[in-house]
Structures are given as C-alpha cells and as structure tokens.
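Take a look at this single chain, the form predicted on its own, given in structure tokens.
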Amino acid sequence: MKVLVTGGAGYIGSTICSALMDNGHTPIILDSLVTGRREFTRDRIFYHADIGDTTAVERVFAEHPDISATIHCAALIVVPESVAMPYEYYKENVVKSLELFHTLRRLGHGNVVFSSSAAMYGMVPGFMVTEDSPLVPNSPYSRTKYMMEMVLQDFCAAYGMHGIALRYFNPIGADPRMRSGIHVKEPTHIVGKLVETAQGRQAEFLITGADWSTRDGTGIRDYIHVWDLARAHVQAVEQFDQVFQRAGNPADNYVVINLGTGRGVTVREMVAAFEKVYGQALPKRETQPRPGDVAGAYANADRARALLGWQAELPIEQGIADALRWGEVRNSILKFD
C-alpha cells in the first residue's frame, strides 16, 4: 500500500513512515522542510514541496495514482510560539490544510488520517477525557487543530470524503531503531528538555507551573511513545474502511479517536521517572507557566481499542531510554548550523 505522509520529514511523520515501511507499505513524503529534516527522507520517496502547492500535490498523485490514503501531519506545533505568531500558525495550519483537502477531494483521493491534538480539550473533573469531552482550545495552536478538524469534517459530510482524526496526547521517545527522533535544535517538549539538561546543553530543567489543581500541583499529561503513536497510524490506514464500519458508518464520514496510554503522569512524576532511568538527579527549578499552558489531561483510550484494535504498549521508561539514546546519536545523524 502507498500512503502519502505530509510532514513526513518531521519527528512524528518520519516515525510513521518507518512504521509503514516496517509493515510492508510505501510512504510517499511531502514536506516543505521548514521544520522537517532532509536526513529523515533518505532512501524514501520524497517531494520537497508545500502542502498548499496545488501543482506539487497534483504531481504526487499523477506519479503515484495508487496512493490509498493521506496521513496529514504537516503543521507548526509549538504552543508558546503560536501565541507570539498567530498569523503564521493560522496560515500554515489552517489555510494550507484547506487547500490540501480541496485538492485531495478534487483528485478523488478523499481518505484522510489527520494528526490532530488533545490540546483542544477543556478541563474536566479527574482530567481524563473521552472523544466527547468539551473542546475548549485555548491557544492559537490548539485552535488551528480545532479548525482543521472542522474543515475536514465538513468536507467529509459534503463531498463524500472519509476522515479519521487521531487526537494525539504527548509523544515521547524516538524510533527504537534510531532512524529518527526529536529533530529541532532546541526541544520544547518535556523529555527533550530533560535530555538537554542531562547532557549539559541546558543548565537546569524548569518545572513550568506548580500550582495546578493536580495531585502534586504540576501539570498532568498522557505521555505516549512515538512508536506506539506511529503504529496507530499504520493500523488506521490498514483498517480504514473497517474503522467506519465498526463506528456504525457515521453519516458525516468522520471519526475521532484519542491516542494515549489512558494513564495520567504529572511533571514531577515524569522528572522522577527520568532521573531513575538516567541514574542521577537533575538540576531543576519551579517557574511560572508558559503562555498557553494548561493543567492538562489524559486519554480515555477505549475507542482506539474498539475501532483500531490498538493500545499503547511501551512504558514511559522506554520512551525516556529511547530519548536518551537518540540524544547521544542525534548529532551524528542531523547536521545543525
């Protein structure tokens, strides 16, 4: 099976491509390399182009008319940056996705697996959210994901497309075979920052917010190994039609699925787990929340089991260990200026 992966040169997209290949499929990568890495496209079919470039997307399908589905990962994803740069986020994430979905519809390739986000969920008692929990996106980033879902859902209802929105929780780790991992020079996510601190590239780890209404005052998240996340995408494209059948063939041709472990982990608990795997304590300090931060949430993952036959398998300790290994080899794989 051939699968178009937009943003396939990024952290998550490249890992999805590896999982597709490991399961006998052929990923077709479309990436502008604004944030993705050319190194992650080596020995893979790669189109260096923007998702909003209609001509480029048409060329991909002209040369690969047997593409079965599109996995749409391409997006800007940093919450504080989105607060400071809302124009760029709405243009890159919403406007260009609108054009991509329109082109896919026009070309008759309307099967889409969309990389969405749990960041759009509002606060709920106990912090565990289902796919039907209230959506209260509170940053430009999360609002772009919310808008992209609305666009895709409307396209599916109006034009006969079919969309599966996979709402990610918090990916950690790296490809277990070290083909890819966190690729930005200065990571913004928790495990990336912990690795930076452990390896001396950051003086101390900042606990951003210690007064949330959680069990220890720090934010709570659902940390899912990026390889588990990638496996879910493989199962989504392999079982695309069956997912809709199992969901009762919804009239709008649209299904939402949470991808998480079903377990909440606070920042303090993650730091303690990291220090245990790493074997020593890290310098750390409490500070104020970053713009756009929230107390957090974790997934009810029942629907993923029911519709995809999928559940997370790798513990956070494996994610930490793989992130540390990637931190050791990253500079030999990626070339930074």
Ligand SMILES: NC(=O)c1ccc[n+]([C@@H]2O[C@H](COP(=O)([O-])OP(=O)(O)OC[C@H]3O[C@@H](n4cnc5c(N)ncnc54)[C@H](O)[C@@H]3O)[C@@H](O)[C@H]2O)c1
Given for the second form:
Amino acid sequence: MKVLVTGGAGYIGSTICSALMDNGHTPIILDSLVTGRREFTRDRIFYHADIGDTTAVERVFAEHPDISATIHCAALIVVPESVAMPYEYYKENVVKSLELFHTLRRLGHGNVVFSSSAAMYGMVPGFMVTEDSPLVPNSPYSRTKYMMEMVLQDFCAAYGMHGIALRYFNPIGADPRMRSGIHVKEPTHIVGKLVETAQGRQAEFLITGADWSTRDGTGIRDYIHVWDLARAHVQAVEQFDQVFQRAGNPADNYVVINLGTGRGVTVREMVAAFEKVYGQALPKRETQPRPGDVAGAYANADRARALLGWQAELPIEQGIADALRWGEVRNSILKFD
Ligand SMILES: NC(=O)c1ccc[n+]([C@@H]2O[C@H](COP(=O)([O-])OP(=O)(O)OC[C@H]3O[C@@H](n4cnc5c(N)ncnc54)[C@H](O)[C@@H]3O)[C@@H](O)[C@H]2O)c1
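Having seen the form predicted on its own, could you give me the form predicted together with the ligand?
Next comes the full complex, this chain leading.
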C-alpha cells in the first residue's frame, strides 16, 4: 500500500514511515524541510516541497495514483513560538492544510489521517480525558490543531472525504532501530531535557511546578512511545474502512481517536524512571510552573482499542532507553552546522 506522509522528514512522520516500511508498505514523503531532516528521507521516496504548493501535491498523485491515504503530519509544533509568531502558525498549519485538504478532495484522494494533539483538552477532574471531553485549546499552536479538526470534519461531511483525527498525547523515545528520533538541537520535552541533563549538556533538570492537585504535586502526562504511535498509523491506514464501520458509519465520515497509553505518569515518576534506566541520580531542582503550564491529562484509550484494534505496548522505560540510545547515535546520523 502506498501512503503519502506529509512531514515525513520530522520526528513522528519519519517514524511512521519506518513503521509503514516494516509492514510492507511504501511511504511517499512530502516535506519542505522547514524543521525536518533530509537524513530521515534517505532511501525513501521524497518530494522536497511545501504542502501549500498545489502543483507539487498534484505531481505526487500524478506519479503515484495508487496512493490509498494521506497521513498529514506536517506542521510547526513549538507552543511558545506559536505565541510569539501566530501569523506563521496559522499560515503554515491552517491556511496550507486547508489548501492541502482541498487539493486532496479535488484529486479524489479524500482518505486523511490527521496528526492532532491532546494539547487541546481542558482540565478534567481525575485528569483522564475521553474524545468527548471539553476542548479548551489554550495556545495558537493548539488552536491550529483544533481548527483543522473542524475543517476536516466539515470537508468530510460535505465532500464525502473520510477523516481520522488522531490526538497524540506525549510522544517519547525513538525508532527502536535508531533510524530516527528527536532532531531539534534543544529539546523542549521532558525526556529530551532529562537526556540533556544526563549527558551534561544541561546543568540540572528543572521540575517546573510541584503544587498541582496530582498525587505528588507535579504535572501528569501520558507518555507514549513514538513507535507505538507510529504503529497506530499503520493500523489506521490498513484498516481505514473498517474504522468507520466499527464506528457505526458516522454520517459526517469523521472519527476522532486518542493515542495514549491510558496511564498517567507524573513528572516525579518520570524522573525516577529515568534515573533507574540511566543508573544514576540526576541534579534536579523544583521551580515555579512556566507560563501556560497546566496540571495535565492522560488518555482514555478505549476508542483506539475498539476502532483501531490498537493499544500501546511499550513501557516508558523503553521510551527512556531508546531516547538515551538515540542521544548517543544522533550526531553520527544528523549533521549539525
Ligand atoms: N511532538 C509532539 O509532542 C506532538 C504532540 C502532538 C501532536 N503532534 C503533531 O505531530 C505532527 C508531527 O510532529 P513532530 O513532533 O514530528 O514535528 P517535526 O517538527 O519533527 O515534524 C514536522 C515536519 O513537518 C514539516 N513541515 C512543516 N511545515 C511544512 C509545510 N508547510 N510543508 C511541508 N512540510 C512541512 C517539517 O519540515 C517537519 O519535517 C505535527 O502535526 C504535530 O502537531 C506532535
């Protein structure tokens, strides 16, 4: 099966491409490399183009008319940057995605799997969110994801397209075969920062916020191994029609699915797990929450099991071990200036 993967040169998109290939499929990558890495496209079919470039998208489908679905990962993803640069985020993530969906519809390739985010959930008592929990996107970034879910839903209802929005929780780790992993120089996510601290590139790990109403006062998240996340996409494209059947063929041809483990892990628990895997305590300190921080959420993962026949399998310890291994091999795979 051929699958178009926009953003296939990025962290998650490249891992999805690896999982597709390991399952006998052919990913076709469309990526502008605005943040992604050319190294991740090596030996893969790659179109170096922007999702907003209609001619390029048309060329992809002219040369691969047998593409059966599009996994749309391409986006800008840094929350503080989105606060500082809302124009760029709405243009890249909303305006260009709108054009991409329009082109897909025009070309008659209306099966879409959309990379959405659990960042749009509001706080709920107990911290577990279902797909029907209230959405309170609180940054320009999460609003772009929220908007594109609405656009996709409306396109599916009006134009007979079919859309699956996958709301990712907190991806960690790297491809277990080390073909790709986190590529940014200065990671903003917790495991990346723990690796930076362990490898001496950061003096200490900051626990930002220890006064939340969670079991130990620190923020709670649902850390999902990026390989589990990638496998869910393979299931989504392989079982695309069945997903809608199992969902009772919704009139709007649109389905939302949480991708998480179903288990909440606090920052302190994550740090303890990291130290155990690493075999050494890290220098760490508690500080105030950063602006915009929230206590957090974890997934109710029932729908993913019911509709995709998928559940997360890899423990956070493997995510940590793979992130550490990736931290060691990364500079031999990626060339930084
Ligand atoms: N990483 C996370 O924690 C997380 C959590 C939830 C959802 N997501 C979503 O997953 C998707 C992938 O995220 P990631 O972590 O792999 O980020 P990433 O930055 O590693 O990958 C994004 C890729 O998209 C490409 N891209 C961006 N704009 C483009 C454009 N206009 N045209 C063509 N290519 C373009 C970039 O070059 C990059 O390769 C995003 O849609 C993101 O919103 C990520």
